[in-house]
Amino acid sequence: MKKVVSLVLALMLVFSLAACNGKDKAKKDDGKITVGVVQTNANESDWRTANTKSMNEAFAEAGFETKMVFGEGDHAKQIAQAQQLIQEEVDYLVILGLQSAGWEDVAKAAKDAGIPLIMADRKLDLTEDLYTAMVCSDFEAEGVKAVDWLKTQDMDEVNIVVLGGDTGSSAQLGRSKAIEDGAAANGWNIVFNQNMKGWDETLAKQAVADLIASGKEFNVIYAENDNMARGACDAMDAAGITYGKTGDVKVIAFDANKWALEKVLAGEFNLDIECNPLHGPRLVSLIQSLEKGEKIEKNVYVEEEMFDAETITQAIVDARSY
């Protein structure tokens, strides 16, 4: 009788272990790693399009299954989407947050479920015990590059229009902080400072048109993405205001899409600070290292350049892949 009981207990233990490891076994049997991606918006900007394409292509090439969802400007929707992906038991959860704050419950749920959480593009306000890795841009450092460049321009008076991105996103917070701190330290005037929901080109154009109509004078556009810089230029064109390399208003943009670098080369934008969207290969490499049990660098900031109308070349533009 004791032998029968022992056998039953042993079988129960085997079945229990099999149930606990069912997810890992399924992944091994079908050869697929499932990556859940909480993306911001589908058509937010040229940068975001390149970012989404990079992940989809790299994940497909690596043989991953991708479950990508889009927040479409709604932070609460992103939170719900992340929780749903956790319920679906994805193997990895990659988050590109519309806002930096408010992700603690998601991170705790992922941790409890044994799902590594990776922050991509934008850093979230999480303690290091609540995420596995970060592959992001240093947005404040990007802004500091622009501030340092502006200090070299030998301007008698600096009146800045700040066209910010989505309020509360790490990109907006970092880039805005840099120019606000730079203005305070150097005696510059910020004559307009407003965030554009969705990093929207049309909203930026209208804001600058309204500013011009009000009679407010400015000589620097600090647009926190390429599209908003283009919108600002369209408004200045309509008002007959010159800008760029030979004009009255200096134009500083961020992201450095290929079409925007063409504007730098043409002298329409004075400066463009790179924010590299090609995170797909980096995320694949990171996930593959985690699969092998290798030690990884937890916090990685992407190396990024800046492009000046005085020094950019056609070869630089031609080499751009996005």
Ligand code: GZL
Given for the second form:
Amino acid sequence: MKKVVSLVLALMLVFSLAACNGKDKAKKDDGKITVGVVQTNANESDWRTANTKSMNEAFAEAGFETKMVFGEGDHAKQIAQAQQLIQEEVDYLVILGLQSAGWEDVAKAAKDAGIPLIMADRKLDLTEDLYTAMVCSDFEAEGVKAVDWLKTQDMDEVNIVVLGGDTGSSAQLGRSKAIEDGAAANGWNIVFNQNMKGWDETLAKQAVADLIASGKEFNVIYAENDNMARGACDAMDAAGITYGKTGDVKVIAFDANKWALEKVLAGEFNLDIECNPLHGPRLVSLIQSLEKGEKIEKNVYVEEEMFDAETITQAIVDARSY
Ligand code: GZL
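Having gone through the form predicted alone, I am curious about the other one (the form predicted together with this ligand); can you provide its structure?
Entire complex below, previous chain first.
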């Protein structure tokens, strides 16, 4: 009789221990790592489309389960979505923030729940104790590349139209800071400086069309992504204003989507600064290292190039993957 009682007690202990950490148990049951992704907007830009595709494909390839949600321009919605994913006990939380600020409570909740928080694409305003890793672009450095290029253009007068991205995103903040500091340091004029909600191409086209109609003189378009640069070019086409390699207005763009690099090659864009969206494989490698308990590099800025109409080739364009 005593043996039966001790066996029952032992079995009860085993099951109670297994149940005490539901998350680990859940993971072990189906063997899958669940990654919660708080993405910005589904159709924000060609860059975003490539970024979402990269994560979905890489996570599927790695055997992860992906729970991806989209804030669709609403920062409060992203915060709520992140909190929901924490409640669902995802194994990792990847955040691509519409806004840099306002993520402390989410980060603390993730930390309390033992869920590693990874910042991707856009750095968030969090102290290092509140996130596990960062795989982002250095947006101010991207903008400085454009400023350094503009300095080499030997222009008598520089009148710049700045088409900014979503206000308060680290991408907009960094790129705008670079051109504003560059203009101040080099005596350039910023004749227009507005952020387009959602990085919207149509809004950018309309803004430039209105500017042209107002008679404002400008000779540089600084568009904080390729889609807005294309919108600006459409407006200049409609007004008969020449631009690009042989035109009156220099066009600077960011992201370096393949279609945009074709425009650099054609001389329509003068310069395109790469902002690499292919974060999927980087995040898989990071998560797999964390799973193995390996030491990881906490803050990684993605290596990025720039493409000049004077030097780009068809081979360079053909070799691009997004
Ligand atoms: C940059 C990324 C920006 C792109 C835009 O990393 O956050 O958002 O430059 C995209 O095209 O919409």
